[in-house]
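One chain follows as structure tokens, the form predicted on its own.
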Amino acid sequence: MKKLLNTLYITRQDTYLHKERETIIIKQGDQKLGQFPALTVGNIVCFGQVTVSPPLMGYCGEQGIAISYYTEQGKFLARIYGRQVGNVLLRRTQYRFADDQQKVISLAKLIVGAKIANSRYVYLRQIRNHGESSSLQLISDRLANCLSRCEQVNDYQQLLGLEGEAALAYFSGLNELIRNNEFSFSTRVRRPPTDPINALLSFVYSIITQECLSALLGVGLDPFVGFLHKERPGRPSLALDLLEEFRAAWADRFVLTLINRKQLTSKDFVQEASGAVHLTDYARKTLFAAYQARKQEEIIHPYLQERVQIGLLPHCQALLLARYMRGDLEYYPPYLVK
């Protein structure tokens, strides 16, 4: 199994990263902020005004360490990745899959089905741990109905409609899972998020999408050719496909935990004149510390039946997808939380 390497999240402005021997040094002006063994780092994520020296970029390219750039508010800008691994035969197989509508709808149904099942699990878990709730049970039943109908769909547009219906049902009850009076949620708002919960969801989705992108590149798949998400210039469609399996079970539960444990408060967010809400620098640091700890937690992978760290789930699913496309698996087993 692949070893889970560390991710360096650089949020302090006017920071400079460079390499000295086998160590990555982080500085601000003449002040050294930290240093890390280069061999333990798998990703570097930079927010705002962060500079990376060309030698360190070259080293990261050789070692397959991805460098991602975001605005200070968390909007993804660019990504630098070194040599592409895998072989052209796997990518050509992926492109042929993407041109076969039967295979596209088959894979897209599995992805949507896993997303709905994992969304329903969030509510079933809430009912199990906190007692019966007629409203949450109703949402669970609606999601179960969507899941049942998903198996019968053989049309792409119908599948998108069903996914939208399930998402509407899922988010309609999310506010009931929030046990912190400082926060509330009414509906999903993106581009830009206009409340703290939506800001957190968008931020965490963006981070996990980059983890999925790295995992797909790592097994040799093209992250820009998807099945549920259609191709669009610059959009990592397959990484977004993979994200769907992790939205409710990983991202949403992580956000709810941060809020319900009061690790973040309403003071950790700022609202611009446009109405857009962003995390403060302190909130991002708190979130990343909790996120790194969450990635280290182990679970039993439902298909592999092995103990894996949560941070390796994108790699496991990318590996299973590659095996399916190579013909080693009869079908692709999406991640289903249990």
Second form
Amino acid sequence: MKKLLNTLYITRQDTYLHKERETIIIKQGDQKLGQFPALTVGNIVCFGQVTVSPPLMGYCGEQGIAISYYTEQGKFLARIYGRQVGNVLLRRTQYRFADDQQKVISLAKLIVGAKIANSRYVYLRQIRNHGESSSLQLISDRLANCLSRCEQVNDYQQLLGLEGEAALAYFSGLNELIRNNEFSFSTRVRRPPTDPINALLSFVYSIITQECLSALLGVGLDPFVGFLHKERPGRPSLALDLLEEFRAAWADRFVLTLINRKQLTSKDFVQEASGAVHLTDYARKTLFAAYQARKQEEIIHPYLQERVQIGLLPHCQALLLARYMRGDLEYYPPYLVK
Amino acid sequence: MLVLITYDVNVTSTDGQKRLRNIAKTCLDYGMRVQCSVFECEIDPAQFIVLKNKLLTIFDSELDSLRFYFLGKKGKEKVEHYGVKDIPDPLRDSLIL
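Now the other one: the form predicted in complex with the partner chain, given that the block above is the form predicted on its own.
So here's everything in the complex, that chain up top.
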């Protein structure tokens, strides 16, 4: 199994990253903040005013280290990746798959099914840990119903409708999972998120999307050609497809844990005049420290039956997707929480 | 696997100082400096062979000494640290600057 490499987060402003031999050096003015061997780093994430020297950029491209840029508020801006890996035959197969309506539907169905099953699991687990609750049971039943209907769908629009219905049911109960009086959640709001929970969800989704993107590039798939998500210029559709499986069980649960353990409080968020809510610098560090720790945790992959770190899940799923497209697997096995 | 690399370089000549610098820099490419001439490198066997060869070509077998300690896969658990300057683990600690 691939080694889980670390992610370097640069949140300090006016920092300069450069390369010395095979190491990455982080400087602020003349002060050296750190030096790390490049072979331990798989991702560099820069927030705001961070300069990366061209030789380091080139080196990262060569070594497959992804550099991504975010604004200081945490909005995704750009990403740099080097030479394309993998072979053109796999990518051509992927494009043919994307043109074949029957295959698109069957794969999209699997993804939506996994998404619904995983979001239902969040509620089942809550019920198991914190006792029966009729409203939570109702949501779980509604999700189970969506799941069984998902199997029969044969039309793309119907599938989207079903996904929307499941999402609505799922988010309607999220507020009950929050055990911190300072926060509440009513409905999912995006672009921009106008309350702390939505801001956290959007932020964590965007980070995991980047990891899915890296994973897809790493196995040689084209992240911009999706199945459930239709192509749109600049949208990494396949990475978003891959993200669906991780939303509830990984991202949402992580956000809930942060809130419920009171690792983040209402002081950690600021609201702009436009209504958009974002995390403070300090809170973002707390979040990343917790996120990195979460990525190190090991689980047994339900399909591979192998111990893997959570951070490697996007890579595992991308690998399975590539195998399915190559014809080594009859079906794509989406990630299902056990 | 975790490899601990220690060295003694004879620095009486300018040549020796150059070797010392080179060895330190090469070690930095692969791991973290934990004490003045002690490095911890968490690398796979293939990378280790490359590193070892680099070091062996730099050092002078007549004057210097190089030691490799193999702490194995669970090496991190075999290390205790006391006192100043705890070194971050570049593979596991959160690197947030």
